[in-house]
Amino acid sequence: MKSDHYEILTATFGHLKDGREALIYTLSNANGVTAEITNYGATLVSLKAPDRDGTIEDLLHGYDSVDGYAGSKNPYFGASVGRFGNRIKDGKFTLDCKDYILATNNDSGGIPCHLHGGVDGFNRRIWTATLRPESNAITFTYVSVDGEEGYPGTLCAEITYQLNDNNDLTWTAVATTDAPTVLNMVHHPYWNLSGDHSTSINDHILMLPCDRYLPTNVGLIPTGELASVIGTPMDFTQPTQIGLRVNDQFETLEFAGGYDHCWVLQQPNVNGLALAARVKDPKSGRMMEVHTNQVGVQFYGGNFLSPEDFQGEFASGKGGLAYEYRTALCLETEGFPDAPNQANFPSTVLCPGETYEHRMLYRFSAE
């Protein structure tokens, strides 16, 4: 029977340039944590959650409407990102002994390369939702076409979200294909547990319990190399303040502009979840710790955002505000970056018969 506490609620979040409406819905629980999502690209918006004295406060960058998450300026706030998140080298691989041309929509260093499933990837499509609010949680589906932004197969994706009085929000991506094709489905919330979206995140506490990360080159593309986080200022494996070594002299962290990296989980449970990051806001006393079944997890401290991405096509995130340079952080879990071009990595090929399955586990509190 259902439950009034359990109560989706659903709203207009504006129409498209096309005249598609999009909506948004509200899942709720008995802590006062509450969760909105647009069925535009699978997004979360907002995630509000209790402080330390019981204050509620928006944890997430983002935008007042459908109209930012549709603009050209976007950086991902709270997608669903697909088909494969994260770079892939020349926006190329070869699967069956087949060449398959991506496009290549990011630029660093001056190398370009594929980058979070190409120029109209799951963050900007329409997902059609099912409410289910007997489990407190929303179900979208996709399907993307064989060829779609290059990728082969038909694939049919579907995202669930659920929130629970645990204050457990899961982020849920299964699908299966017609053909054999690459897949890292990835979620991209950009945090600040402080809910003051003007202050940087480099006073969070961070802890990732992975002795190794990816080193990259100029391009941000993975080298290749699993290297030992020991004696470097990508260790983490102890609670760090994120600040305290974002600007070394280290090769890797100069490339990126600070931290924009995958790092190893030390013990993996791909068929269950073990944790991936536990991160801190000592002002607020608020925690996240993340849960995953996948092997990766990548830390990206916001050395990309700036003022100027909210000038001309939309004036504001969130309130009116423009988002400063290290206001938030990501911590996407995943498989490794350009896996179809890494033999040594774990492979990311779905093949017609299997099912894929990457879930997703944020746990919030306060101390």
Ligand code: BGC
Given for the second form:
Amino acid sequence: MKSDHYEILTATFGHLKDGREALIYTLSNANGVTAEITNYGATLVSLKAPDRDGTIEDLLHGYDSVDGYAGSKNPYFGASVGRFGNRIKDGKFTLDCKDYILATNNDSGGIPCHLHGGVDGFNRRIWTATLRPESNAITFTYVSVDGEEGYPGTLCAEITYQLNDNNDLTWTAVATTDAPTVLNMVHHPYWNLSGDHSTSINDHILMLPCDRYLPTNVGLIPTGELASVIGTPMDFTQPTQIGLRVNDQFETLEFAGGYDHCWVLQQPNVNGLALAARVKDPKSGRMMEVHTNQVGVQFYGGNFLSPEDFQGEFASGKGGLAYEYRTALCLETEGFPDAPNQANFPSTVLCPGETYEHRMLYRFSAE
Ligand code: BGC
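Since the structure above is the form predicted alone, I would like to see how the form predicted in complex with ligand BGC looks, so please show that one next.
What follows is the entire complex, opening with the chain shown before.
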């Protein structure tokens, strides 16, 4: 493989119940880092990277074939989520004096809400792939028609994955609409940097360069406050072991059953990206940085992972694994959850003539 022209492998990833075939593509770089991506949901299936001794392992929870991803218990493993990532209160919002009703496909604390774009969100659609070996990238496109999952406007969405020889994987989402709508596309991989997916992520060391976060209520909807992290278990401004305070008596942590909140990011720097998170696994030495141009980062500590969801009638995880509680974490850069209902939050409205662009960069290293 020459660095000016990469080879992108394509293979089958199985068939959906309606007979459509899903494909899986492999990007690789000069250091042995690989990313496997399927056109089902523009989903990141695996990310393999070396530890401090050069041992390459898969850092992502997921399934061995498309049936698992299409299964009813898939908790959005690796997904490209849309149209709106995270929760919308009561599955309702008003835009330009018109009320919109969305699916209430989640029930948090006994209160129904809309989650991650609805029943058949972007993560359950087959995207059209264009391979770009000259830049080691794949671009996926999808047209979401007016009214799909209750959202207004026909939306043309594009997601590009690119891997370079600095061990950076980028995920870039771009979209335009023909009518005003709301949009918050989110990338949703579940990481365990140890590569051992049966172990807890509570020993990972996390740094979030954020002095505020969004407290949530019993239904996991932001209260509207941008609260200071100082003196609370939400303070990750210094690298801190995730498990150290996760079970503290702290109301919003108790409502969410652990970490499942949006932290407020600083403004992007001159390159348009700012550091959103740095996480390290002390055992393997693997480290991942997340950079973004978004206003928030959702840190979710895998509190809803449950082995029963990977047994019996439900697809098992990779290699037959039934993933346990808190064995993976998500760091999802995003607009603020429930922004369509919260006038004080940065707007997530997209109008005709505007271009939505969500840039995300994952940087892998080991020390
Ligand atoms: C949310 C969690 C949710 C998970 C899987 C995360 O983005 O914050 O509350 O359980 O996605 O759906």
